[in-house]
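Coming up is one lone chain in structure tokens, specifically the form predicted on its own.
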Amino acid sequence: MKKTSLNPVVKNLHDKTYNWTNQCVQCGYCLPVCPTYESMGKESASPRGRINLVKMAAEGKIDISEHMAEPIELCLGCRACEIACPVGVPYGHMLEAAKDAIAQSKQQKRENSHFLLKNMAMNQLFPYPNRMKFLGSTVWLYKKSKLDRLIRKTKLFPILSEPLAQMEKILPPLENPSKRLKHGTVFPAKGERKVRVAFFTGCIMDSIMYKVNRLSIELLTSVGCEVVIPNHQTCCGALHAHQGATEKAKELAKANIQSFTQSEAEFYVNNAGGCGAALSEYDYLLKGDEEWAETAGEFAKKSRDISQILTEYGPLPFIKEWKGIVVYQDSCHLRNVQKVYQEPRQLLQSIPGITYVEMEGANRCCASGGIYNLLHFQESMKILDKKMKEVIELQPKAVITTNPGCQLQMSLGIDRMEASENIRSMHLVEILAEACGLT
């Protein structure tokens, strides 16, 4: 079929992805590292199979909505296949282009419940920090008033949605919202000032897990960082890019770039692997934008995970021993996109008294995948339950992660294994803070 005969959505998909799909040599090195190929056992659930589907859709040989959409949407986007690929196929960028094409497809059923959930979350919630904070404060009140116990007795959540019922059970304890970081604040370094950094507060981290944000500032200042919380920062746009809302992702990226470049900071620090991956790829997201491309490149170069900064400017002032076995579950986007995997392990092993054990398959996705575990609950649980068997065998006191979605997913896994009395799911920042005597 001639390219000129393709409809605009297909032509756009062709222009963005066709050269990438032709890079794939069908070697299959990606198959053993793909969690959905392992759990579903079919070619269309593998990176190689999905690349083939995108290629055929770009050629107009198959329908985007009917044939390509489901296999693409069942991909976790963990990008482990990029690390295994010997010819460097940029699978993550191809996946986002395919999601964009799916979103644009006129044949998509927009009344689909998955579409409504995604649309509400991405367009009415995540881009609005005050709405996210209101949501977080409501959750705090919900748990503080013990209304959660009453609602559970009614079994209302399982009737509405089993995935939501599961997630509601593992929401972490929230501290008073008055302790949430205030944008525009500057926190001085404790002792000698070594560097000025700007902190990215995130959506979920700022609304639900703001204690981790507060502890992050305590750790950063303890190693000599002056920390500024830039005003007018917003959602990183990762979920939007991953769900095909590329233009909204660009809009959010520009807002963050504008906010952070005014901070006069040497580094832009985050504590969420998924957000950090998006921030570090703003240069790719805006590469065709004449006005923003150069600034986006500078922004991406300054983006750092908190583990990198704590390792570079440490050591941390530990004052307590942490007794017990801990295992670490990589955030896919921290490891596979940002290539950060040694620093979290180094920090854990530096805690006095700790017994760090490397978990088999720590680099394999936990199947949180942003909101994948809500949209594709059963598929997500198959992958999670397999991972939890590895965890339980090691009998750790804590599973450590570096991403809010991963942390909640591991909490859910621990709950499903009925091991909540013995194993905690913790952010890296939390365990470091405990050993530093911070509460």
Given for the second form:
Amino acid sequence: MKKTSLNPVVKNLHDKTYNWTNQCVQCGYCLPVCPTYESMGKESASPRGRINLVKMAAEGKIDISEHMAEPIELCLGCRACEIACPVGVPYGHMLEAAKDAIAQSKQQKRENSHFLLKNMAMNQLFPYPNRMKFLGSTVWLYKKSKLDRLIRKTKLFPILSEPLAQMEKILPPLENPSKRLKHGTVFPAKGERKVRVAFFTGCIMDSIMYKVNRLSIELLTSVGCEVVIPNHQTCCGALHAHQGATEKAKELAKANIQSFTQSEAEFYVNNAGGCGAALSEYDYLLKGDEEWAETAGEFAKKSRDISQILTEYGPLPFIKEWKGIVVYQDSCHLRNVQKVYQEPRQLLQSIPGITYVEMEGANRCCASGGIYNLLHFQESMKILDKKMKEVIELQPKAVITTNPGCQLQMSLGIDRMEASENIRSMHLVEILAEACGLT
Amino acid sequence: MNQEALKKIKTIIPLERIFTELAELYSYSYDASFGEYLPEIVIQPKNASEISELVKLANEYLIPIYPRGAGTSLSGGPLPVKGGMVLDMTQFNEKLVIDRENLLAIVSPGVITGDLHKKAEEVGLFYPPDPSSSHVATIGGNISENSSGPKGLKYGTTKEYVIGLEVVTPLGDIIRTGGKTVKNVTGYDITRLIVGSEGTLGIVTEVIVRLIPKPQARKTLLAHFAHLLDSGHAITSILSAGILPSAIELMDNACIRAVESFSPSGLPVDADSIIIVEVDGHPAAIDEEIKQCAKMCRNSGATYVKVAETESERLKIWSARKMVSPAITQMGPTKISEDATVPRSKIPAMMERLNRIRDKYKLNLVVFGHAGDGNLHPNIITDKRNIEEMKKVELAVSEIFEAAIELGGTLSGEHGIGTLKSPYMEMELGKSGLYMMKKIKEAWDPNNILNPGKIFPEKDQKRVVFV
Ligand SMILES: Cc1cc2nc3c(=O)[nH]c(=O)nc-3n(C[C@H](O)[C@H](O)[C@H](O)COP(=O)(O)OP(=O)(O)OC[C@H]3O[C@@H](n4cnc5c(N)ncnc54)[C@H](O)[C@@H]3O)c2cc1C
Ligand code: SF4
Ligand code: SF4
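Compare with the form predicted on its own: the form predicted together with its partner chain:
What follows is the whole complex; the chain from before opens it.
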């Protein structure tokens, strides 16, 4: 392992991941649950294979950016493998450390065509609520003004034009931005006040899907929650951590912890599986940080998905029947990291008139994976199209998800099947709100 | 890799199923056992004729070929110890036909055994061999290792169910053995020779297995014993009373403690051993049988006996057993899993010997296994980075095998020989016994192309080397 001592990036990778990779007994129990192993059919696209490659890179046997990077970047980060693993290899943490190493190694080498764009989005866009809002407003304007058809034809980025064009088609109808939630507001409970919760608005949710946020507040207050929107909250940092920018993720985490701790709320509620997973793992992210570790632990303990709160403090005041078949697609990070999968199903089943059908493979990733579907479009579509076959077979009126990325991906899948006339892609909050007569 | 050979390979197999990049090669350099060997090329064949052409080419250029299923082998079976070509069979998985009338299934080698289980059960049939890895391992791998699991006691191993094969021979010919009939006595039984041959005599490209009607019901009990010997007596009296359980599983004290500290589920940490007995068949019959089993456990000195009344109680009993593997891996990063097997009457004696080996080398050795058929799994938990301890492990492993063979047993009940047990083959088979096997291998594979370095020891190799 001579190389390890030479290259600081390799050494760092070794220090962080080597014990984890050695924990893997290479039994392969994680293979059948891995969506990329299924779609690509080779060992390097499996959890066991990826763990081994990280180990090989840490030992200096292969190069981080030349050999390890691609198989790692093709991982969705859905963490289904973690649930399947009998010995509890902390795959998610290893993956983040590996991504960190790739980012550093690529910075050393200044290569990779995706690098610039990713960096721009992560450093210049997501961390700035105002810029995200601006983006959201622009998208709104742009949809309104039907400029989209024109833009669709321009090829801005050679790699991204197709995925972006496809994504653009399926962006949800936006509300007038003036309806967006204002930070610092407190919404009183309707009826008896049972609990005070602080609401995490998120960046994508806040910029593009703020309608879901608004409806979330209405649902929460309707079951007796007093909801506060803490000031100065920011992006959860999930995308940063997943793309190897751990330091930035930590910075964002600290800002959020500070903001929420001041809210004096009993629970910190979010409505996006991916963000929720990041929030619930702030304790891990800031583990080594003396100053922050303890508050981060408390923060993580108080973090909840909206479905948990609505189940606990419900029932919801339904006033309308919702007729038709619905299926539910788990958000991987809600299911595999936060271990929340019963509550959304219970809520759906409690809607009057509904026919809930459990979809085969609902727990398998839809391959939206943060911005995976933009960076690895073809691979993502293979996985998505397979899932859509399951969906179409059940002929639902709606596919329900609990994460903005998954919801957009479902819309895209439905669009690709040319089924948009018959099937809607909805956030859990939206369908609950509809049945409660909220618009 | 010989460039000329590579060029020819590319005319046989489409490029997207040929891997030569370093990351891909490392991804096929391991299995679930030990060792890391880098192949020169990895190929994913999808039918027998591709394989036949590849094997012919390999003979021409003398390139070793290593068939590989899901890589769950615990004995080093698919490791490319001499470089060459790994054939990843997992994508050769199209056919899975259940022939209900003839009670059989026809499957491609890359089909996952668990999928066969599911398909058979959908029509009320049953494919009994059930290694714990069945949701991952391929049927081709199962056949090559002659795998089995807890149900081996009543239903036997894989070989009892394979009635026909399509095989690419080490010279590249495509042959069929056996067929679709349960009875078949035409000539040598080559089917049985291929089953368990660990990829050294042929590459399996299609499999015909026998299915049986699914048992209607099952009943399970759990019994605790203060003395290991008592559990041994309980097992013997059950088996000699004319009851054939579908499984009898045993866990020793070290195992019980490991499971309890991993995931507390109310197991008796002070018990010397616990056994799980399951019977299956007609509901009326098994009601009676499980009662008798419970009685015999009590008569043999069980301190506690519980018959599961509901399905959830039954699953709870089994969950303790399923927890063993993950639990013991918490005790150290390296798990050496053996599967020495003895005649079942010798189980107490074998347990005794294992205890002595544990004390002598001061190793973390736990024992569990399929007690009903004598197939024990002594597991040594260690850390492969601890060179000194690994040296002791090597000696202990040798003694485990010696003990098994002295007691009239065998090196392997289900995991195969591979690289890990080849040094001990002569100990079990004797010089002439091993010579006969070698002659068969030479006759089939004159160029030693197929899976070289397995089953047969290298010259002067007397024991397994971990470090
Ligand atoms: C956690 C765990 C639990 C296990 N439990 C059990 C158990 O209960 N019972 C049991 O018996 N085993 C068990 N095993 C061992 C292992 O799963 C079996 O040996 C299994 O049959 C291997 O199948 P595979 O598809 O992974 O084959 P591999 O491991 O890839 O290969 C095994 C052997 O088969 C050969 N081979 C593979 N495909 C073909 C083919 N098409 N033609 C010719 N040769 C081929 C290979 O060359 C190799 O020699 C366990 C393993 C693990 C990791
Ligand atoms: S995180 Fe998901 S995609 Fe990545 S290896 Fe695990 S199961 Fe596969
Ligand atoms: S299930 Fe866990 S131990 Fe087994 S191969 Fe996958 S990561 Fe490794």
